[in-house]
Every structure is written in C-alpha cells, then in structure tokens.
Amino acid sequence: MTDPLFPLLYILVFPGFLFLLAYALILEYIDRWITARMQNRVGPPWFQPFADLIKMLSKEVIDPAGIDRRLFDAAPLVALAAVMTAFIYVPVIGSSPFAFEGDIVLVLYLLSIPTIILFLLGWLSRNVYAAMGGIRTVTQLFIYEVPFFLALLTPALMAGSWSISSIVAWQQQHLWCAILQPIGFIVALIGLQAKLERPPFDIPEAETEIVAGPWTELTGRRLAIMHLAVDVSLVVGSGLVAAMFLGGPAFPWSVEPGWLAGLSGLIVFLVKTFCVLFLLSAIKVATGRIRIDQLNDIGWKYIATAALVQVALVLAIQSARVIP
C-alpha cells in the first residue's frame, strides 16, 4: 500500500514545489551563464539570481494610481501556482504518480496562464506602455500558440494516448518523438521560445520601444514573483519538450532497484532540459527581436503550416502502420 505522505512530499518537496523552485534559479543562471560565454561575456556569479530575487522581494511595493490593489497582488501568485500546478504531471523520475488520460491538455493550458496575467497586468495598470505591452502579448499569444499546442500533440497521436507519462513510456518502447518528428520538434521549441517572450520574440517588453511592456508597473514582490513564474516556466516547458520529443527521464532499458531507477531518471531528465535550455540559449544570442507583424507573418505562414505537415505526417504514419 502506496505511503499517504508520499503524494504530499511528491507535491511540496522532491520533485515538487522545493525542488522546482531551486533548478528554476539554476536554470535561470545557466541560462546566463551560457548566454554571456556565447557573447564573450564573463556573466554573473552563480548566486545572481537567488541575490535579485532577494532584493525584489525586500524592495517597495508601489502601486500605480487607481488600480486595484488586491487583483495586483493576487495575479503574480496566480500565474506562479499555474505553472508550479503544471510541473506536477511533467515525469521528473519517472512516470508522475498523478499522471491522467489528458493532463497534456490540462499542462498545456496552465502554461498559458501566466501570458494572460501579463496582459491583464498591462491592460490594468493605467500606463501606456504597459497597456501597449500587455496587447501585444496577448496578439503574440495568438499567433504562437496554436502551432505550439499542434506541435505538441503530434507525441499525442504517435503515442496514442493523451497522458504525457504514458508517452515517454511508448517513447521508451520505441524510438524519441524528435527523430520521428523533427518537425514538431522544432516548432516546439520556437514555440516555447515565445511562449517564455525570450528574443527574438521579446515585442510585448521591447525595452527600446516601450520601456518594460506589461512589466513596467511590476515592484518589489510582485515583480518578484512573476520573474520567479517566468523561470518556473522554462523548467516545465524544458521539461515538457524533453518528455515529448526527448523521452522524459525514461531509458531505452529498465533500471533496477527501484531507487536506482529513481536516481539515474532525476540526471537524464537534468541533462536533457539543459540541452532543451541549450538549444533556447543558443537561438535568444543568435537572433534580434522581430517586430509583431513579422511574427505574424512568420507565425501563420510558416510555423503553423510545418506544424500542420507533422500532424499530416503522423497521421499518415498511423495510417500506414509503419510504427506498430
């Protein structure tokens, strides 16, 4: 009989809310890290960001006249419990112990929780630049996210389940989701970059254009806790991409015993969101931000149409019974 501390200490501690919020920080700093060495830079020391979420939260909170002071409180908080909900049924050691027949549809929906509390953080806030920021992260919402959620489901289909922890198993059985979908991995991977507006998809905080966006009225805690919602972010979408296409923290092989098994899936699912973070890292130091009707036409044009050749291609493999 399963221990009933076990759902709870999965939930709060390992792999849960501590142990997310700790990589969230350490993959916040390798993303620096590996950004500064990419642009000849030195970059921070490794204690950089748990120092700046420090001073975030010990800084003023100032609120912009005439908003509702309680909704600006209560949306970071929101947004963070969106996505640290979602880490919940991303496999981190092996298959999520809460793991369901459409949890992929319910993850992909709560990482879209945090880009709808940013436009309203804009909308609301009574500052231009933040309300011109805050439209043009929803406009941006639109255009990425149905290839995106296309991209993502091709596993789906190729798996013929709905459970992401049930993908990584069929992944396990036969070959990654990114050799037999290139494709959508790669559209996934665009995807997430805007999804998280790192460059070249930065338009809705476009610094030179429109000071901070949706961010520009954000102080002390607030601001915060949704910089800590962002890198919380990049964990699930790496590890959602690594489970997908890169078969989670599963090996083509059973590993015994039991703690064993735990121990090697916690360093694949780590070495596989670093190569996830890599790729991302790699794409924000090697482009410049596009303007919104460019992504438009890029989105539409071309990121839709080759996540719609994958899902035409897998279809066309099921179909085909190449794969049994």
Given for the second form:
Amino acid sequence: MTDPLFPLLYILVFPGFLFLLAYALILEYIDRWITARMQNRVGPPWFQPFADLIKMLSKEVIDPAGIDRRLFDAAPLVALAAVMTAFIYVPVIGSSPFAFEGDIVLVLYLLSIPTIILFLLGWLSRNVYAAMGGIRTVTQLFIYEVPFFLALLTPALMAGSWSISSIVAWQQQHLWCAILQPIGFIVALIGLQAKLERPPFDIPEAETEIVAGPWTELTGRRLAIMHLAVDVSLVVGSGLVAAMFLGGPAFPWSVEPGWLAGLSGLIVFLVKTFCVLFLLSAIKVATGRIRIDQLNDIGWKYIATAALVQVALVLAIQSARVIP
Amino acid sequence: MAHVVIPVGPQHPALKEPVNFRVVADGEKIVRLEIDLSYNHRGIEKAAESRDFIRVLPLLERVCGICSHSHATCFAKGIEELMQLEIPQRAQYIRTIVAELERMHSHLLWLGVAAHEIGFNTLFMWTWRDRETVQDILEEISGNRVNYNMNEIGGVRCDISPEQAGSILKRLPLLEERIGEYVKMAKSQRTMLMRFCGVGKLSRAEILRYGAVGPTARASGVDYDARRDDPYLIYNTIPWNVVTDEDGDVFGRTKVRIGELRESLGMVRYCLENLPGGPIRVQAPKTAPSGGEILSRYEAPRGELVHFIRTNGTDKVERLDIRTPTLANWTSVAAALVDQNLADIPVIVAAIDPCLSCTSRLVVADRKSGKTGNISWNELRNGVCRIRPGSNRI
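What about the form predicted in complex with its partner chain, after the form predicted on its own?
And the full complex, kicking off with our chain again.
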C-alpha cells in the first residue's frame, strides 16, 4: 500500500477493470460451454462472448418512441459501474487493500443495483412486455433478496466481522463456512441464481412469455453494456460466495515469496469461482422456469425459513461458544 | 393493476407460426382472450381441385411439415375407397410403419417444444436429438426426412427391404431406452411437474362440448381414437392400446403423448417383424367415379384428421375439405386459458400441439352486405377479389 500507484493499478488493471472484464467474458463462455455440453450441444467457440460484445457495441442503437434517451443511455452504465465497484472489495489474490469494516453491506447493496436498473428500464421502455418484465424483476427482488442477505450475513455473524477480507481470514483459521453452515451456502447459491435471473428464476425475461422482459427495447451498446453488467455480476456474485463460504483466495499454507503467494491466491480464486459457476450452471440446466406465484411460495415458505434457521443456528453456536 | 391488453403474436417468441391472441390480463391472471387465426392461408384446398390424383398427393403432404404422411394417407385411403381398390397387405403395413414413425417424431418434437415453453431447454435439446433417430429411419425408408412422399393411389412408392427392416429394428432399442428416460423425467422433474400439473385443466364434459380431438381429448378421459373406433389400414389386426388419462391438464396430455410414443414404437416393431410379402401397389384407375362422396378419417399425431372428398368422374377432385385437428382443438384452448396465469399461455397453447398453417382457412366476407364467399383459384392467382376481405376470418 506504500506505492501511490498501487491502488490505481489495483482498480484499473488487476484485479480491477481489465482483469474483471476479461474474466467476466471468460466466465460467460465457460457457462455457455458447460450448458451446451450438458444439453448435448457443441457450444460456442471461446471468443464468442468477446465477439458478441464487440458486435453489439457497434450496432445501431434504436430508441423506442417516447423514451427518455439520456436515461436509457445512462442506466446500463450505472449498472455496470455499480457491480464493477463491488468487485474492488471482493478478495482476489488476498485481502482486498480497500477492505473496511462493513464492506459486505456495500457489496450486497451494489449487487442489487442492476436489478433496480432493469426494473427502471422495463418501466421506461413504454412497452407492455418490458413493463411486465420490470414488475416481475422487482417482485422477484423482494422474494430472493431477504434470504440471500440473511444467508450471506451468517458467515459475518460467525466471524464477528462485517468485512469480507476478515471473514476470509477467520475461515483460514477455522473451517470453511460452507461446512459450518451448509444451509446458508445452499440458500446463498439459490439467491445468487435468482439475482442473476438464470433458470429456474429467469421469470422476468421469460422468452416464451414476455419476449425478453426489461431487455426487450435494449439495442446496440445499451444491450452490450447491460449484458456485460450481468456477466460482471456473475463474477462478483461467485467471488463473493467463494469468499464467504469457501474460504476465498486463502491458500492453506503460507507461501514465499510474495509474488508466488499472490499467484497461488489467484489460482485458488479462479478454481473456487469456477466451482460456484459450475453449480449455478448445473441448476440452470436441470430446471425449467417456475412461475412468479410459485417462486413467491417457495421463496417465503422454504428459502427464507431456511435462512432464518441458519441464522438461529449460528446464534446458538455463538452463545454456546463451541468455536472460540 | 388495471386490466392490460397484451398482444401475443402474430410475431412472438413463443409461437412458431403466426396467430394472434389479444390477452386481457389482470396483473398475471388472464381474464379473457380473443384469437385471430389465419395469417397463413395458402389456398391448398382450391389448388387440390386443379391437380390430378398423382400430383395432388405431394401437394397435400405440404399441408403440414410434421404430419405430412397423415394428410397423404387420409386422402389416398378416401380415394381408394371411392375407387373400390383393395390395397395389398404389404402396402398397408408400410403405410402403418411410416404413420407410427411420424407419430413418434411428432410427439418427440412436441415434448421438446413443451419443455422449451417452460424454459426447460435441456429436455428440448435431448428430445430433438432423439427425434433425429426417427428422422434417419424415415429417410432410410423413403429418402426424405419431412415430406416422405410414400403414398401413391393404390399402394406405396417404396418398399422396405429385409436389410432395411433389420437396420431399423436395431435402432429401436435406443429409442425405447430414451422414451423410458422421458417417462421417468416427466414423473419426477420438479419444475416440469410444477408447470404442467393442474394447468389448463379441461373436464371430460368440456372436451365433449368443444369437440376437442386427439391427445387433448384422451388426456381428459375421452376414450376415442380413430385408429380403433373407425379402423383403417391394419390397426384392428395389430396389438396396441389407446392411451388415455384422467388428469385433463397439460401433465395429462404429456403422459398421453409419452404413452403413445411407447405404443407407436411397439407397433413399428410388430409391423417390421411381421411384414407380409407380396406387391406394394396395385394399378389404380385414372379416374374416380362420378358423384362419389367420402369422409375419410385418420388419427394424425395431433388428433383426428378429416378429409371430405367429392369426385366428379374425372381425374381430379370436385371438392376437397380438410379439417385439421388443430381447428377442432382451438376452442378448447380459449376455454382452458381463462383464469390461468399469464405465464401459462405458451404451455397451454402448446399442449394441443397447434399447427397453425394447416388450420388456416379463408372465408371472404363483405362487411356491408354481409355476403360471404370463396375466392376462386384464378382470383387468388391474379390478386383480384370480387368480395373485399373483411374481419370475419375463420
């Protein structure tokens, strides 16, 4: 932290923007490839997400009649900016240098921004499918957000810290939270799947029902940037779950010299996010889309209850002082 | 939320063919819906009147890309009955084999489409892959994958050699295994059960009132199948069962179709193993008797298909009227959709396996005078019409 250049490099090059953008597209490719292989298809070539991004960026932007153009241009950028900011606090090669007490709350808040933006886009589109999609987006938000937050706060409760990096450090000394809190881990995975609007929670953009939901009127670079924002959310989300439940980038042994420690941390981060992505892809492939009323039932009856049970268990363990 | 009118179609991702629903919804609940059919009228009935019997069969195959053999067979067996032709046993067996293979590929296709409508793309990809096996078999028999062109008035065009029969029989176990897999999947896959059970329910009485046919009717406990109740080809001599179900919802229709997949497979196997010898066609007379009228019924994959044929002593038909199963099923869809969720529209519509282009009919109506009439072939060709098209499209 002594070098004044270091924070700038951390934000802009590694593991900030440049690495993040590349990794987001790679993760999208891996997701598409896994899905394709499980569905008995060949799948896209590795550069497909890059090619899609460049193509969409160069396409004409079509304005639906009667929309606020500036707002429509700005909204996807806000979504992308929010999730990219969130990534700064996710430990990648070790503890984040920007970590502070309470950054988990900030990250969770920033991760919700793309969903709100999608609702806004749907509402502003002046299109019946987009409006329906927007309403579904926000309805779904109210269903999964509570269990997701509760599930991600249980490791914080256990570690007695509100900083992601200290929770990672706590897990290094004790055990992975996925082992200590299996229910919370599962709830977090389900919540992440719902947040990313992947099957079975792709209700807001249900293709066969409401065309593309809030995405219907997005074209050209707006679509490209919004798409990128979702890809980055995937990285941030899987990185966050890896940090909170799977011990983050911490390597089990101390490694010398420093650069090797950083490299091993990065490899551990890549492997763990990949594992989370694999689980998410498996859920995506194995399910169809459920209805919003069914999600409402499941979400509040079972998922929220499971999250509450997990919190209660953690509190019980804490008061019994089983783990020092 | 106030009532919202949501247009579905004529262009919409859930639809493979153009149709227009105006769905009046209260939030996510459907209050009412209006169907506007017939964006794809192709004038096939009229065109059939100007072609002789040899050339009309390829035309009729093109009524539908999925049940092409159904239309050709339905017409051929009607004309043959009018001509009082006795078709050789072997030809009847081959027609049955192709018909049941067609049913299999149609039902596999449907299963995939239904899964896609609920966003379960994995099953969609899997069934369509397995459907390729059926298509390959059909290609091996007839040389074509979609419009097989197997029928001729008086028999079939291609024979099945013993080697072909052997190679087809070798591929059936794989299909059987896959079908077994889908039976298991349909009974245990959570999201499928959630989206199919209790959705689009129609009681037996409703089915009878709206005159629905095929798997849609059989899923509501209507024990009717033209293959058994008005037997044609060799269906009354080979072992098979009519599959029915009591559920009456989309899940019931799925079960009926998967059951029919199994039955069809058994029939194909039986026919191939017991293929009688002899010729595959007889010489048919050039003309059909004057004043002959016949209603030819056929159980297509989607339900009962009806061809009404009137002949006039020439080598062409005087009138051909085609009633496709989709037309019989439409009203039941409109009834099944009321009070359902908006999200269930695609799957309820898909549950009857609609084939829209086959269903398109055109009646030209003059709004002012209330006169209705048909368009002649020449008018259709030249694009001029005596009566202006109005809104009374049926």
